[in-house]
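We begin with a single chain expressed as structure tokens, specifically the form predicted on its own.
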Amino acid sequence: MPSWIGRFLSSSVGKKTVMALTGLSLVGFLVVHLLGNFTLYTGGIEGFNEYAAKLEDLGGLLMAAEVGLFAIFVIHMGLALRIARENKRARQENYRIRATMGNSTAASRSMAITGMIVGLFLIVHIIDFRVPTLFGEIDNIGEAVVARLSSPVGATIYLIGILALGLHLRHAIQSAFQSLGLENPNWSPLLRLGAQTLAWALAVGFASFPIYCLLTTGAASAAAN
């Protein structure tokens, strides 16, 4: 590695651009996610079945996405944690702490907490759907996906982590866009608009579908009875 990548990386201006590239690369993936999934909408179980079939016949391509997402998003929660440690390190006097809370929002504030209950909130994820499809544990993701939402357990948890990360992409949009030199007087204002309009467009999409699957299963329920 040439010894200017090297300085540039160890630099708190290379960390905070990487960490924005790997956040803005995470936010891309979500937009992707959400707009797959919306299948359940449009094609009922099945039509959400036949999404997940393409997806997996993508074979060698899909684990390697899957790898290098998870790569990212290490390297990305990795830095956070590293650039957190340094600046508490960097405030030696409480007062320094107390002039800068009048620019902060409860979203900047709380980044450390919604990031970790995001990270959290993954891994439940991905224990529920990822490990027992390849498994072979599910035979019809569907029906788990629907099953798993439709419960009132299940369905707190996921609008608890959703919670969390349309308030913590609400921040870090925005903050990623001016880590990587992007904000200007002239646009800045609509910069922090499509930031917060984008993190809470996703945060909607997504807590939609336990809002659904709790309103359609309960519907299907009093039916029934």
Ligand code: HEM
Contents of the next structure:
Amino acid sequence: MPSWIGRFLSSSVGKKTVMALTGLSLVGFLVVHLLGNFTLYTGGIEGFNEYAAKLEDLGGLLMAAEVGLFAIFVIHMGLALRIARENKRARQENYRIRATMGNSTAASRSMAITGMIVGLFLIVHIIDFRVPTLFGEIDNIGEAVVARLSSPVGATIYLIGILALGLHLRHAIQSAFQSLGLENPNWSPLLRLGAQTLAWALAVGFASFPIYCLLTTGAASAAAN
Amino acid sequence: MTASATDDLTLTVHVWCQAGPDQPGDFVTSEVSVSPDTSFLEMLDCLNEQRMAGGQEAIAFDHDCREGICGACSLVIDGKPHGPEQETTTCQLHMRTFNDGDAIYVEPFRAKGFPVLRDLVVDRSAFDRIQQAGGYVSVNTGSAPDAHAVPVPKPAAEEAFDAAACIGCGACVAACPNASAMLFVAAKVSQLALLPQGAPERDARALSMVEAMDGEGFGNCTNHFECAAACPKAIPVTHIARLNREFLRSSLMPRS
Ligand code: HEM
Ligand code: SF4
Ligand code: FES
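Next, give the form predicted in complex with the ligand, keeping in mind that what was shown is the form predicted on its own.
Then the entire complex follows, led off by the chain already shown.
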């Protein structure tokens, strides 16, 4: 490996570049994931199952994509933990009186925590759906999803995970642009607006599923009574 | 008699005292009465006179120019580097910013890269070492060239000048939740990257100044932007984006 790569990756700016690129790749995945989930609204459980079947049909390609995605997660999380540890060490003794200067946000200050919640949520999510489908334990994934999301416990877990994701993204997307040096008087206001909109759209979009499932099954059981 | 602006303020001042590096410290509380027209450092002078008159040692704090240009007056006042006033160094902060009866907490800058030497004095020489890693033009550029002999576009000149306003005070580090020195390094790298005199060493400068910064134990920037709000010279974070670009370009696509 050429020496510049090692130097680049161990530098603070290089680490932030990789954080930003992996983070934005994960955002790209989320966009595709959300669009796919919308088949539940457009085609009902059947439509959702058709979409899932098409994904399964990709076979090796799907596997390769999942392995890649997993690697990106591992790199992002690994670097996040390293950065968080180094940053803690950079201020060994804390201020006795703490005041913010007004530019940091609750979202920016809780990146490590929201990231960790997202990571834990991800494990739950994979155990819920990916592990069973991988071993052929679920025949009707659409029904399984709706059942999980319409149980109060399931819906709560998913809403907490999605709230953490929304907070994470609220800071993350525009932060990634800055880390990559994408700054320009003409474009920055638009980039910032686009970043905020995307963060909100992803959070609201994903949160709509547990809410929809809770409401529709609530209505269904009310109708049954 | 009605209160006038010149009535003295009586303040309860809690000042951080610590005997030496890595020693435990704590706030020492005193009452002081000063004119609202005194500067914050003059208030500390009064406090020290009072202490010495009572046979106590003076509290150590750093200062030099007392006119906002040297960057020595590194204090955190009520949790804010250089105190509550925007774009103002501690030495230029006046006591009229405070109200009679206020309690004020004074702490040193806290960062691994700025170890406390004593009381409120920190060692900011890490900034000198970062600067020595490439924050200059290494050939003698002679005396000032004739106007327009070296063409510099007006917007570049303006931006370089804004970056050059950095006094190396370290408030950006003090305010940053990660104790990152990115705003300082960005100001230094930006200033020279924007000007023709700085162009030949552009790549080496970005690489070695970032390396020196990391080596001093400052944190990684996570774009809170607290630095810009604390900066007495209002250096904007757009310079940090430029430093990121400079570093990326120098690492991935060096010009030489
Ligand atoms: C779907 C999941 C995730 C997405 C889309 C995502 C996205 C991002 C993005 C775009 C950034 C900004 C990078 C930058 O500023 O340069 C970021 C930062 C960060 N991420 Fe994630 N992330 C995810 C999951 C996680 C997880 C599981 C962790 C667990 C530890 C984590 C921890 C962090 C931390 C600590 C930062 C802070 C660095 C900063 O503020 O710049 N993230 N994330
Ligand atoms: S960037 Fe601002 S806060 Fe940081 S050292 Fe320079 S003048 Fe001080
Ligand atoms: S003492 Fe020089 S800037 Fe404050």
